[in-house]
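A single chain comes next, written as structure tokens; it is the form predicted on its own.
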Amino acid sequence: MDGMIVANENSKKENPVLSINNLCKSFGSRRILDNISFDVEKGEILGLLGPNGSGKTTTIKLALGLLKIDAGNVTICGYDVKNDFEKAIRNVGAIVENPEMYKNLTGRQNLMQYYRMYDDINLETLEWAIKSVGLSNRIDEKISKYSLGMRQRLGIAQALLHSPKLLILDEPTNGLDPEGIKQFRDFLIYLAHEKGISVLISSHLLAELDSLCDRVAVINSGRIVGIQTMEQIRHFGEEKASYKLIVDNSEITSSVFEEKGIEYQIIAENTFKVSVDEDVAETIMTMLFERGVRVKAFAPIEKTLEDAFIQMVTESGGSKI
């Protein structure tokens, strides 16, 4: 209509908290990163996955200003890491490799060293960070008595003290037992989805990231080979959906599938994997019922993050982890 301005949906979208654009890095003649680009949105958990030596840690160190950028740029909350480092890094809490601590001091004393570096951190926030990582009962013990997992948790508390908008975590679950990993995962989901803190996390524990991330960026040989939502991961590379079918008569079931031209595999006794369009899936039970076959189970088969990861890396010409 004349005189009417219609807002573009994209114009309402917030700028990414972290934006990496055409990032390049070489050490001598060896190219480590080759024009990689990805964003992390507000309140999103993005997993950075790749084989050993693929460039994950180099990417994180460049984003944090720990290495010099050869080409491309990194912006955090709109601030360029190269040109406006202090304002950019003010918005970040990070753990790169194992957090370093003063072992002759207590956990609380270590946090207080960091606390004193900022004017706007209050003691209430410090106590919240301690409680959030489950160290309330041990915070006044010396670091020398802490396990590796406890030191990791103290490092996360330190990363949260100044209320960052972005957490960058490189292999943060090293040293955590299964219960600790679950608590850590639930805590990150809470921070992202309830508190709106963005998270970039690098890890080799694919099963853990499978239930943690909103999206994953797969890096191989210094290049991003795929960025997928977890929903896209479930069906990555599939033209048709796959289903697991358990019946009481495999012979009749096989003959029905062959008559109808349905792609199938027998994966166990009376158990089939079928690949069909969704509209065909709805009619399979009816077809089998009409032939006297009882269907005991019929459920979709979804790819795991590991399945998709291996496929992406292999198709890009790389090796697995």
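Positions refer to the first chain, counted from 1. The term rigid core refers to the maximal set of C-alpha atoms that superpose within 1.5 Å between the two forms. Given the structure is predicted, the values throughout are model-derived calculations rather than measurements. Compared with the form predicted in complex with its partner chain:
- A displacement of 2 angstroms or greater separates the C-alpha positions of residue 248 between the two forms, with the rigid core held in common.
- Here residue 52 does not count as shifted, since its C-alpha moves by less than 2 Å between the two forms after the core is aligned.
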Second form
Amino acid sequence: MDGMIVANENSKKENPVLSINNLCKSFGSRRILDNISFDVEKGEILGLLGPNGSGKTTTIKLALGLLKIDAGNVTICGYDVKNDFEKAIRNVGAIVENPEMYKNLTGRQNLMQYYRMYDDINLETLEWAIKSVGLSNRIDEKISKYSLGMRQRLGIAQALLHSPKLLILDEPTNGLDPEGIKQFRDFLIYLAHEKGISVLISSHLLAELDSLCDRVAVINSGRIVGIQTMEQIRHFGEEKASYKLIVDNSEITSSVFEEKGIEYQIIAENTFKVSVDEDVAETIMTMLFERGVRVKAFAPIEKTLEDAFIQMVTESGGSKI
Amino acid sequence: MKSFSNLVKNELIKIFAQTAYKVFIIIMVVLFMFVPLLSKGLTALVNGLSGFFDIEDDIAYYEEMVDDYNDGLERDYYEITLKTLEFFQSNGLDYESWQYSTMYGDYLYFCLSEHIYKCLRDGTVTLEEAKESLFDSCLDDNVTELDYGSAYELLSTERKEYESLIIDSEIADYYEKIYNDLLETKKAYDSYLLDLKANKLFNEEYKYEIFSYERALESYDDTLEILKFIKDNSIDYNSWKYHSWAVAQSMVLEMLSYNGPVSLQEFSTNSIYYEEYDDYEDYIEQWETTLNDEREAVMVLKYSVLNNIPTQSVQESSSKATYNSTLISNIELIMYFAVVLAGLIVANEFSSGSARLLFIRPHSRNKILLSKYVSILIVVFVLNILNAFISFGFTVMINGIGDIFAPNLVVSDGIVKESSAFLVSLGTIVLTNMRLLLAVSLAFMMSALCKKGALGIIVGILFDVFLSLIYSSIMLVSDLAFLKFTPIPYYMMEIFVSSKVEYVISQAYMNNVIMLSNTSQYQIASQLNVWAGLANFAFWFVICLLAIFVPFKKQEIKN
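Okay, that is the form predicted on its own; can I get the form predicted in complex with its partner chain now?
Let's see the whole complex now, leading with the same chain.
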């Protein structure tokens, strides 16, 4: 996987629900995806994160058979999307971009449209899906009267009504209010971790994935530049721990760092950021004390997903969000 | 199968949930009703126009003409015409009366002739002056200056006899008179035929003339039988039965005038013949065909009158003809609706973005596409059923049941047979729907491949308009020549239900009545083969379907 940073090969398990291998796609002479590969395991939530135009939606459309695969393959529950489309797609519920449905029909009539396209499901599942997305009271209204958030909820319901093993959600929280986003996030975690449904979710909202995904695949310019667990992402690029140090004398402190050959950053008045091993940190603290410097604060700095994402993208040579 | 029927059900629900389509269907049903009303309105308008020229208007016109001329033959001509009209009016005989229809022309001729010969006898007018006047047509070249007096006396007597016939006779007398006259004439023709046959032994040239007279005299017997039936049953003048006889009689007169085809020498030297026919044999063959067709038409007319089954062409307003033409007109309306439906049914999925959710289901794209196509066919089928019933209801409301259930009459193996009117209507519906299917397939194709609803609709409608224009222009061409090997003449497949006998009858009837008939349609159909037409449609239909389904399977859904 060219250009991909794999943090933990051992995290791969047998028989992934979704497996994307060396996927390539071009529109005319423009290369959109270049050797994309990743898996989504059973019960796992994998975030697909990347700047606009990085290839997230194209990846999802290829996985759903909406676009033609130029090279590589996509398998869902062991079925190849290209050659065994109907069996593969039977296991997927999806929202691609905005879930546009038929405005002249009610919410229920819309869901019945999709319900009738499956042979082996029952109405109880449909009712469960309606209830789960909180649309029970408005389900018999025409969707032309729905707000954007309600349509999004209905979109999620249509993705769930046939009990899929994999949910593929492209920017699913568009239009949801903060409470709705939280409910949705909790619901997805419930589906993945309690029901064992695998989820591939793309989003440009870093914070959303930060608190939702088990792993995040970072995509930039049509390439996967890293697939990390959330824990790994937070410490991505750190060989040593980072600390924030607040003192009352910055001159003596700087001289101590220079004396010990430690790189530092002054991030505010009398405030430093240093990356050192734990034993070196202890030595520095002793030296500062001996030279009469009062240490007001000394605490490790935790990396955010955004920091890691920007670092990954920057290191891969791509643009930033 | 169940899953496919569910897909079709989905599409039908989507179609009927759209307010625009519901409105469209309501408008169409109203139009279904409107077409027969419009047809009836036009008929009423035509009748109204003909009613406009009633006897009072003509009298007023001739009064003005008389006033415009102080003296001279012109004044005499208009004055006599005026007096003739006043004579009919004073006896309560308007344009609708059988006396006026049958005797006005002859009576006027007697009056005009009587007057001009009186003037010639009296020397008030010279022959030259008479010939240069409006009386010219009343002059007989055989009458010389010495005969002017006797000609006047004779015409005066005949005029008076005719006058009493007009005033005193009943329609039964009229029927009796013409029957006896025709019987006498028939005897003369029979005798002439015997002479011809006798001559045939010595002269081969008479064979065509004999053939012509045999056909004509067989038909003459039939027309006499029709007339006898009308006479014995006191059938109303101007009824369809009377018209049936009149048409048959006019055909017999035409057949008698044929005598025989032109000679080979004349055929070879006259461009009228050699440009129209392949060769002399072709000319003879078509001459014989025409005679036989007319013979068959008279047989049908006789069967029609004796069995009380009217043919469409002799009626002022045939319910069956109205029903079938209404069916065809309304199928045009259905076509426009179906083309709009076909244009939008796929394109709308893409323009609204719903395609992204539709095509990620466990069904192949072509299966989903096929369900859309089938749903259009179902809508078309339902609308056709609706059309059949609504057209029937309104035709009956406007024209009455009339001949709507009357069987169609055809001649097979020299015998008149009845064929089901229902089958003819069904054939009309099925064959008219052929071009609808092609227009719909084209619109559907453009919708599926280009994802532009408007483009599909425009292509579908232009296809119909363009081909109907081409078709209308080829109606002007009697010989299709190479066109019959192209798909163009097969555009209106319903021409294949047009009847040969009705065509021949309408040709004869058109001399007196302005009518919109399937004349040209039969002429075209007679040069074509229905199976070739069906094969032509099947070919383009398959090409269309291939062009839809093969590329669509590979298309990307980017929107």
